[in-house]
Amino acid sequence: MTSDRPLDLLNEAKNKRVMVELKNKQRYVGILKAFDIHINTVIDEAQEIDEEGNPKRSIGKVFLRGDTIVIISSQ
């Protein structure tokens, strides 16, 4: 399957692991379970890894802002 669009992209990844980068320099790794137009995106089995990729906490079912991300990598 092609992806011509951004929220193509989104789309084969839902239900997949992701890894998500905040502005901030945050990131999480967890299963993409939805997302909306603005990118507003949920994740669940969600946990905050630190700068080398090592688990930090697990976080559970998170909702993370559009605007506050930055890369959205599927894993």
Contents of the next structure:
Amino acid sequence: MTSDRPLDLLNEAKNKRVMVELKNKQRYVGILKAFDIHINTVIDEAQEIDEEGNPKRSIGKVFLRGDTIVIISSQ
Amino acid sequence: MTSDRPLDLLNEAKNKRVMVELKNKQRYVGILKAFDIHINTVIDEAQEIDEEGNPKRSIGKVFLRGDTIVIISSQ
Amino acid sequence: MTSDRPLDLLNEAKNKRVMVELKNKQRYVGILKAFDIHINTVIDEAQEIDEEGNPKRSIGKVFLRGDTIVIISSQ
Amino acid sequence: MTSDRPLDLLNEAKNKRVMVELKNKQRYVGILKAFDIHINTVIDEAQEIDEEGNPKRSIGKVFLRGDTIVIISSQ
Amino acid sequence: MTSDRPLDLLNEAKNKRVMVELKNKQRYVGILKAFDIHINTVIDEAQEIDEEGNPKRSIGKVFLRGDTIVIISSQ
Amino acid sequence: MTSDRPLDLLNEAKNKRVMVELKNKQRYVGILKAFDIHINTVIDEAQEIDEEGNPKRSIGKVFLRGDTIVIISSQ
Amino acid sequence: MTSDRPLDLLNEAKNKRVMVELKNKQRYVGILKAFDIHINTVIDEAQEIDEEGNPKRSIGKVFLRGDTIVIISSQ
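So the form predicted alone is up there; where is the form predicted in complex with another copy of the chain?
Every component of the complex follows; first up is the chain already shown.
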């Protein structure tokens, strides 16, 4: 049996590599360490990437406020 | 008897192919796996498509934050 | 006696033809099947129309997230 | 004694002619039939008007989502 | 002793002349008749003014939805 | 022992001179008289200043709706 | 055992040097002194920096309203 709640499915990506796209068009890749019901999210080993996926800057561990997030995709 | 609550009707589209349009104009097609009352949504086999419906990129399973969604249509 | 609550009045339009205008300027016409207190709305036999009312595309049954809606008018 | 709550004062305008201005700059005139605490509003005999107050289109009974409204003025 | 809650201080301006500035840059002057915790506000003898403070139009009693308001200043 | 809650730290600035920056880019300086959990704020002896910190207009006591505020800094 | 809640991870950065990026593109560096569940945040020894990380102005202790924050990264 599999869950059909979005946050359960997001939970499957924990400690795995994800890409997060923000409303301001920024994209980050890194390891999904934590999220909550507001989709506040912590990413470790985070890199901001450009539209082609090339790294722009490495910024370690980042806290992303949930209401700025559009998409979280697993990689 | 049929339900007349929007989320019940959205539930009929579960595990079926849908198109999701976002406030930032992005469009995704894929299999609707999950949603919640905030319309946080998980789509599997997701593809971003352009305005003509042609695929731009394949991104597997994605979590879409509910407040970025404008429309979900079944296909 | 008639109700004076907006959602009761919106309820009178159920199963009737409505036009929905969104914050992103899109307009849809179709049969109002369901709505909830957030004004999440399901329209059946939906067509996106242009400013002159001409159909741009037919998209069947659509779920519209409430916070994207500006106006719902009966026709 | 007069009430000093905004919704009580808005209630005085019920069944009277009002102008509603929206965040998207649209202006509507018509008879205020209903509103709720979110300022979701139903206007009957509604006309969209331009900046000079000239009618642009007649649209009968409309439901306006509260969060799109800037001002409601009595006429 | 004086209160140090914003709404108590706003209450001191009731029935006095205020200027209200909105997110859409509009400015109104008039008599503050009512407000609530959402800062929904009713202004009587309202005039829309331009940036120099010159009246653009007189609109009597207006209801301003709280989330459109930036500043209320006493005059 | 010092508190580590943001509003407690903001409280230390009460009755002191602060600068408030708004989402619409306006900046105000004045005496912080009151704020609440929404960051609705009352400033006395308020002056709108330009980017260089020069006064543009004096507006006495102002109520600033919390959701328009970006930063409050002590001076 | 480590926590997997975003605010617990943010707590690890308390009293350490962080960079905060706002929705209006401003960036601040300073010592994270406090935050709450809304991500209202107090930064001490704050400096606004430009895109290259060069200081633009020093502003001491600042209160940042949570809904303006995009990212908080440790340094």
